[in-house]
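Just one chain follows, in the form predicted alone, and it is written as structure tokens.
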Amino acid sequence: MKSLWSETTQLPERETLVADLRVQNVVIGAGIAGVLIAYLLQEKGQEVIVLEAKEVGSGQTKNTTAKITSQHGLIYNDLIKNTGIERARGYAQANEKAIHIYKEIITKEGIACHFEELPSFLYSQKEEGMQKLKKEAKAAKALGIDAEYIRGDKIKDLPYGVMGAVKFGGQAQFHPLEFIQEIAKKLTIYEHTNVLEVDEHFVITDKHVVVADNIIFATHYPFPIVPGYYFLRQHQSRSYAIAIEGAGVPEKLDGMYYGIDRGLLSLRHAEGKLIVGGGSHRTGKKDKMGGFCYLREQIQRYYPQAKEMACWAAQDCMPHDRIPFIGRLSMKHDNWYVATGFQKWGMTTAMVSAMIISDMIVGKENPYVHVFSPQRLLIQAGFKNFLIDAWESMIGLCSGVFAQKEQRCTHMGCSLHWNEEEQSWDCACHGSRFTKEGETIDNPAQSMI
């Protein structure tokens, strides 16, 4: 199972860590977030290295749909209501700025990565959804985003009719591995160097030890259980994508599309193919409208002559209040930083992480620090989701006590569930995944079963 990006780009190999090191900054994780953080730190005159357990871009970065957008589902109206207009405005402005910085870097470095500026659309087939879209358009516009509600009959790209949509202008899409391949050339990255433990300024790997002034956790889901307690603050979700081509399949769309009704599809074009996304569900939990089977049923329904060219799945960290955690990992360690909780919008939020963390490290004031601070307390915005996750964790931990060793997660001991479709052992508590043989696929677990 390979993504369209992996099928079309092969990143060069990097050496492993061969000696103990002393550096200013060490970034753990060479996905899009880790590489961007390292890139901006280096641009600001900082010494930095990146440690990667596998290969550059081999985690969630290769499995994205690669939309660079401030359109994050139905979020802005809820953010204004639950967190206040100032925090909502900061969230919107940070993501809008991230889009512009991508463009600046791509232009400056002369990167050929199929970067294309396009509008992004939220759409619905329901009357209730149409009313939500109108509120979302009003909220997004009030926060400074180029957004407007449009009638459904103006949407021509979709294989079915819709009642209405919100059009977000000034958005973009690209090829993530082509992009990361180029900016990584300037960086010192050590592959196949697995971080086992972090203690104050010491990063202990399976090869050697790195001593650093600052340590940045860009591992998608931070592996330290304490401090930070991120296992209490977010869960993980699976989402799926299939690239198709053939008769009846459009090679190019007028924008990127994301349906807000349950079961609707996400669409974008890429290199003459159509990427169809959807089927999301909580990791470790079955869902009749989730997974590849559901997505293939929809493709057969709407594009019956389509040929499948690639299929892949992504894992997303879902914070309770819908705002990522970017900044100091905890109050206990001034030199530990974290970037996690990107939901399904990792490309844009990765750049926001790089902007904020690089500024914090060099002592530059950043207007968005408070918005994404991991130390924030937003009970109203996330209490319901906290209770749901706490219940899932309690069930998983209790059943894990009685599970066989090969069916118990090495993160915190929750029971694992067999995912027949993807042939993996999945943890519904915190989202770790393992192969049939017990090797770790997705963190926070660090060791095999």
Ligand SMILES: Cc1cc2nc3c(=O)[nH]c(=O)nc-3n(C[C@H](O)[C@H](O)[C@H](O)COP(=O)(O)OP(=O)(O)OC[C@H]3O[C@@H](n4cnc5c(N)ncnc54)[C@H](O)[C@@H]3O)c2cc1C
The other form holds:
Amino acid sequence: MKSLWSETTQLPERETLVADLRVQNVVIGAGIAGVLIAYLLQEKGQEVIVLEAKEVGSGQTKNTTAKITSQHGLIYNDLIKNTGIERARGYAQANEKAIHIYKEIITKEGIACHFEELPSFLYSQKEEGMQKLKKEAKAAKALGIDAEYIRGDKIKDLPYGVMGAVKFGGQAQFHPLEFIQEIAKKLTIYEHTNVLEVDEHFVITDKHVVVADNIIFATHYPFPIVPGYYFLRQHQSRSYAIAIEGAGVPEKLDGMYYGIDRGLLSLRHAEGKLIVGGGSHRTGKKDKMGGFCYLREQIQRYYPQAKEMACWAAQDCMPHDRIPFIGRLSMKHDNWYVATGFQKWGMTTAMVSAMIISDMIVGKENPYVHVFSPQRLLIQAGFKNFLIDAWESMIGLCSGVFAQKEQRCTHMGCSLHWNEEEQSWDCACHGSRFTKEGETIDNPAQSMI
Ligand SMILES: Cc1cc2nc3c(=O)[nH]c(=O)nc-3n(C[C@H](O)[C@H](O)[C@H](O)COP(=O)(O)OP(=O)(O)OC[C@H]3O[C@@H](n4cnc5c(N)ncnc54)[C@H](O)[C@@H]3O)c2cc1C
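Could you give the coordinates for the form predicted in complex with this ligand, as opposed to the form predicted alone above?
Every chain and every other molecule in the complex is listed next, the one we just looked at coming first.
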């Protein structure tokens, strides 16, 4: 299963780490977050290397849908209610700025990556959803976003009628691997160099040891269990995408679309194809509205004449309070940084991570540090999600005690669930995934079964 992006890009191979090194900054992980953090650090005059266990962009990033947007589902009305107007404004402005910086970098570096400016739409088919969208438009506008509520009959790109939508202007989409390929050319990246352990300033890999002033964990899910306790602060959710041709829609849509009611589709165009997304579920807990089966049923229903060209899946970390963790990994280590919890909006929030972490390292003030600080307190609204996750973990850990070794996660020992569709063993506690043979596919697990 290769994504449209992997099908159309061949990133050059990089050498592995061949000697011990001493550097100012080491970034662990060469996904969109790691590459952007390294790029902005280097732009600010810092010496930086990136260590990647597999290949550049080969984690979740190769399987994104690559909308570059500050429209992260229904979020702004809730953020204002739950965290106050200042934090909500900081979240909105940081993500809007991220879009702007993408544009600046792409122009400055002359990167051909199918970057297109387009509006982004959240839509609903329900009366209740329409009311929520109206509130969302008002909240986003109050935070400085170019947002407006529009009537459903004005939306022409969707295969079904909708009641209403929120339109955000000034958004964009691109080809993520074409972008990374160009950015990465400027960076020193060692591939097939797996970081096994980090101890103060020492980064111990399966090849050699790197000593660094600053260590940045951009591994999607940070692998240290302690400190940081990220396993208590987020879970992983999986989503699916299928690229189709001959769907009977214009080659270019008027925008990018995301449905807020359960089961509605996410849509964008790319290279003459329509990318249909959806089928989300907690990793390890697929139900009848999750996975490729559900998505294929929807495509059959709404685009019966279309031909499937590619299909892929990915997952992301979902923090309890719906704000990514960007900044110091823990109070215990001044020189450890983290970027995680992107809740399926990692194109902009990876850029926000790069802005914040690079400023923190060079000692420049950044207005968004407190918004995303991993040291923030859990808000009341996030407490409900904490309880759900704690419950899932407890069930997983208890059943793990009785599970056979080959059905137990190597992260914390939770029991694994067989995923027939993707032929993998998946953990519902923290989202690690393994092949049938026990090789790790997705972290936080570090070792094979
Ligand atoms: C289906 C789907 C669609 C999405 N669509 C969008 C979208 O339209 N717009 C948007 O903004 N976001 C979207 N997202 C979210 C976005 O794709 C992710 O947030 C983003 O790709 C995460 O990037 P990352 O760099 O954090 O992680 P990754 O890309 O997973 O990179 C982490 C890297 O770290 C490496 N690594 C891990 N452990 C180690 C180790 N011990 N040593 C060395 N290297 C290590 C891995 O090999 C990997 O390459 C989507 C997510 C999903 C699930």
